[in-house]
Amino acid sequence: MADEVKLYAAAPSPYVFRAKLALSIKGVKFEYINEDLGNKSAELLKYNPVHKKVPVLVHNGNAISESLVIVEYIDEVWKGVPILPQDPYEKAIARFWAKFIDDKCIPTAFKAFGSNGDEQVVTEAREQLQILENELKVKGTKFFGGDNINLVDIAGSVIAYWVGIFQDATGLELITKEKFPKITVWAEDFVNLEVVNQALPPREDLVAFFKKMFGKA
C-alpha cells in the first residue's frame, strides 16, 4: 500500500518550502494543498490545532506540524540522501545551528525589514548574520552541511532567497555581498542547486506579495 502524503501550504510561506525542499530531496510524492491563510480549511484547523499555521504534513493521516520537526520526521521516514548528520554529535550541531536560525537569525532580521530602516534593528539583525557568516568561514565548505546540504542549509533557505525578496521588496538591504560575502556565496550555490531550485516559487510572485505585505506596493 502506497503512502498518503499530504502537504498544507501557502506559497509565500518560506517555512512552507523547507518541507517541500525535504519531500523533494527524498523524492516523496505528495499532494499540495494551497491554503487561504485568511481563510483556513477545517482540515488545517483539525490537523494543527495549537498553531493554526502552515505548513502541515499529513502521512497516512497522521499530523505533524512546525517545519524542522517535519524536515526531521521526513529523513527519518524516507531513506535516501540523508539530511541530517548520522554522527550524534554532528547532528546535535547541525540542530543547534538550525535553531539559531530559527530563534535569532530570522525573527530580528524580519523586525529590521519591517522597521523602515531603524539603524539598532537593523545593526541587531547584522550581528546574528556575522554569527551565521563566521560559521561558514570556520567550516569552509560549500554548505553547512560539508559539500551537500543538510539541516542548517534547509532552515537557512529563508536567508538564501526570502532574504533578497524582502530586500527587493522594501528596499533595505540587509544582506550585502560586502559584508557578508560567505553567505552571499553559499546562498547563491544552494538557490542554484536543482532540487531547490524546482522547488523554489516564482520569484516575481514573491516580491508582488510582499511589496503589499510590507505597505510598499
Contents of the next structure:
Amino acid sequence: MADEVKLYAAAPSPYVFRAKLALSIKGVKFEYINEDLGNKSAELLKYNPVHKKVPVLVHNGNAISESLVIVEYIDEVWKGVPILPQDPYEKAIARFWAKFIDDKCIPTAFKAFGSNGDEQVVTEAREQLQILENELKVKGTKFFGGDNINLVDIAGSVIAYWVGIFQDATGLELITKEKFPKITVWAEDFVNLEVVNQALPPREDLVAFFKKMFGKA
Amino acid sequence: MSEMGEIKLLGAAASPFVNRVQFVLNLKSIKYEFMEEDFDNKSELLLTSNPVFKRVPVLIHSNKPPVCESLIIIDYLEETHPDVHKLLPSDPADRAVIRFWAYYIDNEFFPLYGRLRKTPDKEGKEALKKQIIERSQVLEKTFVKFSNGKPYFGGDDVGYLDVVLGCFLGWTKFVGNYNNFKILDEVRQWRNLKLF
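Form predicted in complex with the partner chain, following the form predicted alone:
What follows is the whole complex; the chain from before opens it.
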C-alpha cells in the first residue's frame, strides 16, 4: 500500500521549510510541488480554500494546513526519529516555545526588518529574541530539543536561517554574536546538521527574493 | 491524576481563554482550585509562573512547573486524562483538521472582536463587521460539516472545537448586540449551557 504524500510549497517560505524538514527527518518520500504564489494552482486552492496558502500537506488525499499542525501530524503518522517529546508535560513545553516563536518572535522581527531601522521596533524584536536566548542559556543544551532537534528547533528555523537572509537583504543587523551568543551558536549548529542543510533552499535565491519583498532591490 | 498532584488554575472569570480550560477541567471531572487574578494588579505568582506572556490561564500543579496558553493546557489535559470525556478523535488526520480550525478561531476569528472595539471610525468598523460575518459563516459551514446533524462539533457530545469556540459565545452575543449585528446564527443553537 503506497503512501501518496504531496507538499504544496514555495522555496522562500520558512513555514514550508518546517514541513519539508519534518518529512526529511522522518525519511518520508514526498512530491514537492512548487507553487507560483502569484498564480496559485487549482489544487492548492482546493486543498486550502480557507487561507489559500502554502504549505499544504496532502497525504492520501487528506489535506492538512498550518505549518505546526502539519509538523505534529507528520510526527504522529510516521514513527522513527521523534519530533515532539513523548511525555505530555515536555510536549506542552515544546508547543509553548514553538507558539512563542510564532506569536512573538516572528511578527516583531518581520516588523523590524520592514521598519527601516526604527529603534523602538528593533528593540521590541530584540526583547523577544532575548527571551529565547535566555531559554537556551537556562537549558544549557545544543538544541531546544536537547542533543537532537525537536519541534522548537524546527519552528525556530526561521530564526536560524531566514533572519540572516533578512539581515543581508535589508542591512539591519538584528541578531549579533555579541548580543545573542547562544542563538548564534545554536543557529550555526542547526544549519550545519546534515538533514537540515540538505533541505534548506539556497541562500542567494532567498536574499534576492527578500530584497525585493522588503523593497530594497 | 495522582501524578499531577494538586491542581490550581490561575485565571479570571471574565476571560474566555480561562473559561475554556475550566470547561475541560469540568468535563474531565478534574478537581482544581481557582485563583482569580486582578489584571490591574498581577500577582507575584502569575508573573513568576508565566514570565513570558504574563497572562492567564496558567495551570499550576504541585509536582511540575506551570503550563501556559489555553490550547496547550487543553492538549495537556487531554493527554494526561484520556479516559474521561475524550475531546479529540484518535485519527491523526481528523485531529489535524480540528487543530487547524482551533488556529483559525484563535488567530483569524476572535481577534476581530478586539480590533472592532479599537477601531474608531465608522468605515473601519463596517469593514470589520463584514469580515466577522464572513468568517462566522466559514465557521458555521465547518460546524455543519463536523456535527453532521448532531448538536455539537464533536457530534453527540462536546468536543475540542465546541470548547474552543464555545468560550466565545458570551462575547459574541455582547459584541453583536453592542454593534448591532448578528454574528453566529445556526451555531448558537448548540450553546451548551450545562457547561456553565
